[in-house]
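Below you'll find only one chain, the form predicted on its own, shown as structure tokens.
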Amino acid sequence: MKKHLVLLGAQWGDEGKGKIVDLLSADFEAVVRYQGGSNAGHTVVVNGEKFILHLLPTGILHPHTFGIVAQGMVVDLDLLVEEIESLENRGIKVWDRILISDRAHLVMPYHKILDSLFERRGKIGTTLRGIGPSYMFKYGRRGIRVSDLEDPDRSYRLIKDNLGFVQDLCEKVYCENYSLNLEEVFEKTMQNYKKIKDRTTDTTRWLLDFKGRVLFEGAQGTMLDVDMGTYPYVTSSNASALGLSSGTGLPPKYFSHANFWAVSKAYTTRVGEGPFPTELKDELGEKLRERGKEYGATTGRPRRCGWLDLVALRHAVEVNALDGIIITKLDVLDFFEEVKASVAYQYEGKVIEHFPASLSLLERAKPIYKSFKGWQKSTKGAKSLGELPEEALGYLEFIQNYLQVPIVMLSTGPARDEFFWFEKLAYQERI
């Protein structure tokens, strides 16, 4: 086995891995997240009770690892301290295992009012947390960094300057009202970093010295990555494994140590706008989403749901050089007399194999599915592939077959003992 694991989502987000990182994460030192921010959802079960992450590692709930907050995330510290002192609240103990990098961009209050207004005038179906006017601060070299907090007369010169300029776009552009207070945005920045001053370090360094396990969580997922995905209708950051070096601060081969994985439903979600080419607009789209439970753990936004598409799948596999997937929620399928996984497109009389950039193409490309015979018995708490029905197990030899990666977990309940590795099945030729 690779000393190390890269655990991604596979689709459009929502995909399960916050329970997969918890449980992976007891045969890891250290967890990193290294992209995105309180955007992100991760929802475990731990002996029942109930646990929704959005900046700390999924993997911290384990005592014995370690939490880094790596420097391609944009931190909301009133949500991060919140976030740590509920845990401690908990009896989890946070703050001496985790590590925030100091040069990790800060969301501020002000990138939120930008959030909001942006999505007013033209809709993507953000969180509204900020995200996106961070990241965009960051590379229009106007965003704030943790190390910046270091010196206060620096970091109040820095809020003073972007305080005025949202101002200003807010008021002479958008013709909108705007209020945020200098002195209690300064106040209150200044009082969280107190808090987590003593947590900040330069954690490239620390991962480079590092000697033990490194299991590095995605967030959200490949096809909202700002390059790969369905842009515009994307995340603010590369979700895939394309954001690792830059997130992280490691060399590329520093990851040749390890596996990459990734994360897929047995059907297909999505969150906001964007094209969905299996997307269920009907009665069937809405069983999925009341037996899935497809409600948005960050915001309780319905999900919109569908079959399995494959051909997104594939392009996930691509683009991260997967070497292993991992399926969650093959038992929400379990009571539908057909299941279906779409294995190309149609679009103007041609068929389409591979996951295109056009935005148009995809609004109107029509899927080609592969029916499969429901199984319509439960596979819930299966613990073996002889648990299984017939019928579920050549959907998933399916599945396997037509990516041409192997199956390595199935997760069968929400509940971290809820799963079984999965052995390898033989290949057959590619679909």
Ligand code: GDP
The other form holds:
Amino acid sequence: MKKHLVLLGAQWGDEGKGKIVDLLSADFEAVVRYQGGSNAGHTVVVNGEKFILHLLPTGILHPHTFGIVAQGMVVDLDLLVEEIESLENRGIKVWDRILISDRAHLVMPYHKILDSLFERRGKIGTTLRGIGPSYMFKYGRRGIRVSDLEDPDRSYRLIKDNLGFVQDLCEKVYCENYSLNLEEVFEKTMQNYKKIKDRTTDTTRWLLDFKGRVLFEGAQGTMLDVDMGTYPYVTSSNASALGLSSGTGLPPKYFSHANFWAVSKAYTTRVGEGPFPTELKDELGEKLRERGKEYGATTGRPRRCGWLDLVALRHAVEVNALDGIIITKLDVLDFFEEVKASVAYQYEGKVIEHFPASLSLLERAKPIYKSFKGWQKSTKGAKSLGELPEEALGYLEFIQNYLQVPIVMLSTGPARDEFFWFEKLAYQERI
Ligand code: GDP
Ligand code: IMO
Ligand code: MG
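I have the form predicted on its own already, so could you send the form predicted together with ligand GDP?
Whole complex next, starting from this chain.
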């Protein structure tokens, strides 16, 4: 049976989803983004050429795919048009292969202003892409959807109402000068809409009618999920499997035969504020950052680095009911004398084995580590299990046994062809 695939982030984002989605997309006819927005930065390296996708599904780089920007996303039209045009300029035809949900909400210029203002009063360390405020407007029922733009009078009224609200908020609550101009915001929005109008549709219906195989591409990661992550240090969407149904408009049953896989680095990173029990604030953390080139694909910020957190990873396995894990960036650990992974936390004399909700607990939890002898040999570009040093194999085996989920693939470098399947046969049976 042909199966759809759901590919998620298992950690705090930036696990290497872009690279994996890109290589897997060869087997799928449609690729779907369904939550988040331009806060995502998904890197793909093809023949030495680097692409970073923010709003478009990464699988669009393959010329045979259809790309869907589904209803759960918040879409910055300026950036969407820019991203499509920049790919077109690089010889990748996108316009005739992309569909944008008419139910998707917009990220407007004033959402980005609010993002900055909110950050000054309680820092989350957001990407400043207006994501949180756009979802606030959506759930507060003040949002503007793509379908609203079909009617210019209605759009004008909605933008005017939103701008009045934001102006009051800026001037009366935050005592900030406010400088957006209604006519300019309206004109620019309608100009952008004109460019995408023919590509907007009911993407839920389209997917229900579609007979091909679909890859659903999660953005961010399970630990940044607004419900299951380290709240409030999360993004404003359901970045775990919980977001699939609302994000696509497809009924939960649609996914009952899909494969659920998630990507995890062989260590851990996070950008922005929030608890990170296995963070290394010393020269080891620095070494991970330098060797792993851990700087944000969207904001360029240095990523915080630390050992693999298996407690958090098991949380991702459970929340998403994962069928398989893909490990990336093992090569970054190649020249460490010792490698560690947390197997539990210690808090006030108690051993915590399951990822807790409590922020105070997480902030004070001390990881209990399992230590591994480093392999101190290169695994970069390895193409089979046989090429891996024994110690690296032992590390991967431990992860697999701890999680009780098969590792299906190992990524051994940033390039499209730097990977190998752990269980090619089982993969073929599953998919
Ligand atoms: P995403 O947001 O999950 O798509 O991940 P990002 O693109 O933000 O960050 C992952 C980074 O790791 C990118 O620079 C990738 O090119 C790179 N990368 C992916 N897989 C590997 C790997 O196996 N080894 C190494 N060294 N780099 C990788
Ligand atoms: P990809 O898809 C890593 C983080 C931000 C911040 C928090 C909230 O590339 O893995 P937001 O702008 O969403 O309101 O910021 O979430 N964040 C990410 N971290 N990768 C991402 O996306 C992220 N998207 C948001 O750094 O801590
Ligand atoms: Mg990223």
